[in-house]
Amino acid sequence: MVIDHVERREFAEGLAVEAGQLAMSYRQQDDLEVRSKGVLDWVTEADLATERLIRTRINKFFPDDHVLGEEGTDQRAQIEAGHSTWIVDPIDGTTCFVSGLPSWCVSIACVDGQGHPFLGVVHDPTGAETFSALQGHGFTVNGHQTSVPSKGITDGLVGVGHPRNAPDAPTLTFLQRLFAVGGLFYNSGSAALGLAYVAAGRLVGFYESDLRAWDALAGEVLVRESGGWSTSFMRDGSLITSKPMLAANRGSAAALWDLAWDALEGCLSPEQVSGQ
């Protein structure tokens, strides 16, 4: 059976919608149990259940997918021809979940069986919207047609994350930079919810040394099909590696590359990507 992506697309819409209820009502509760998994680095019975319920609506109703997830016990590559994967992280931003903020969201992308991503669906519970975008058919907020403006690195923030298992010298070197030409930085806690700023023009970009594909590839769709700007994260062809990542509206991208492409090694920069 020929499987439509635009089935996928709405399918992932309401799945993030239903995750997101299922992790909020986890919220409710004042015995939450929380396990750490290295400094401040926690996964709660709410990241697990979600993911549960995540990957058993996908094995239902699209039984020849693979699904990876930052909860599961098997966090291999999956890329087969002729098979799509789904990348789906439960509640990127647990700290922030755990703490009581609102910047938690829940992830979900999708690549086809080459490895290249072309569903993205991020929803904020919390804020009660949902960015979503597929390769061809643009991005929406709430189904709102959306496109990102074209603003200059002092226009607006930009986000930063910082990996908590990685070096601190290129965040750093990055912030030093971005400080230096006026710029202003922003860490929401949430690098797929930072992303989806950066789709819908609340960021002027987005810059992370180090992600993993469940933080990354939706919101990479999102600022594509923004009309935005990103490097690529399957550019290895790894769905397992961790890389640094790097987004932003047209207006922002060269000068953001110019503050963090030593970082970024085997990315292509914005002109290489518009002569290509």
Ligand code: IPD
The other form holds:
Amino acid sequence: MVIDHVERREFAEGLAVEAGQLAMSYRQQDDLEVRSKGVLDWVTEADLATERLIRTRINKFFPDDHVLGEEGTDQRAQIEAGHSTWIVDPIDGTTCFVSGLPSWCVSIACVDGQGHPFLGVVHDPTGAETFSALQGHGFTVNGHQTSVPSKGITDGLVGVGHPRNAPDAPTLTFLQRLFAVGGLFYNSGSAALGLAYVAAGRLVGFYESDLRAWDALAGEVLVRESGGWSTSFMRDGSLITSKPMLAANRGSAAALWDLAWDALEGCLSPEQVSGQ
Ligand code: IPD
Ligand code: CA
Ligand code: CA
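Let me have the form predicted in complex with the ligand next, following on from the form predicted on its own.
Below: every chain and molecule of the assembly, starting with the one above.
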């Protein structure tokens, strides 16, 4: 069965909104069950139920597609020629979600049978915003087509996430270099939302030293389709390995690359990408 990717995009936008409503309904409960996976690392009933909903819908509407979710028990690499794979983070920003902070989101991406990401949808239930992109079809915010303005790194804030359970040094080095050039950082507590903000022109760039596919892939497609530049998560061909990510609008990309290039082994620089 040939399924148009435009159909997948419409489906993913609707699903992300539905999933966000479900997560939000849990947030309003006083007795939300929260389990610790480590220091400042929680999983809630809301994460599990939201991922279950997303999986169920995808299995029903796209039975030939694969699904890889953060909270799934089956986390094998699932790229297979002729099949699309959905990459799902039911709640990106669970620490914010649990703490009563507004910045968390549902993140849904899709990669093709060659492992190329072509679809990204990030939905922010608190702000009622859906950021969506399909390769070759551009980037939208709540259905409005938009592209990222070109701004320098001191014309706005740089999103910087810090992964728990990963060394501090790469983040500290990046921050030190950013401060040295007069820049400032912002941490939304959700990598996917941070990347959506780059695509929407609200942050001039985003860096995090260690991300998983479900944190990074949707945002990567958003940034690319908005006209910005991003490192490629699939640069090593793996959905499973974690790795650093840098993304920016075109006016900040080269300057941000200079702050992080030594942490970005195997990535193409903004210059190499524009020269292709
Ligand atoms: C986390 C968030 C956070 C980032 C972490 C991620 P989670 O995802 O995106 O901003 O700094 O690296 O693990 O655990 O809230 O889904
Ligand atoms: Ca995440
Ligand atoms: Ca999550």
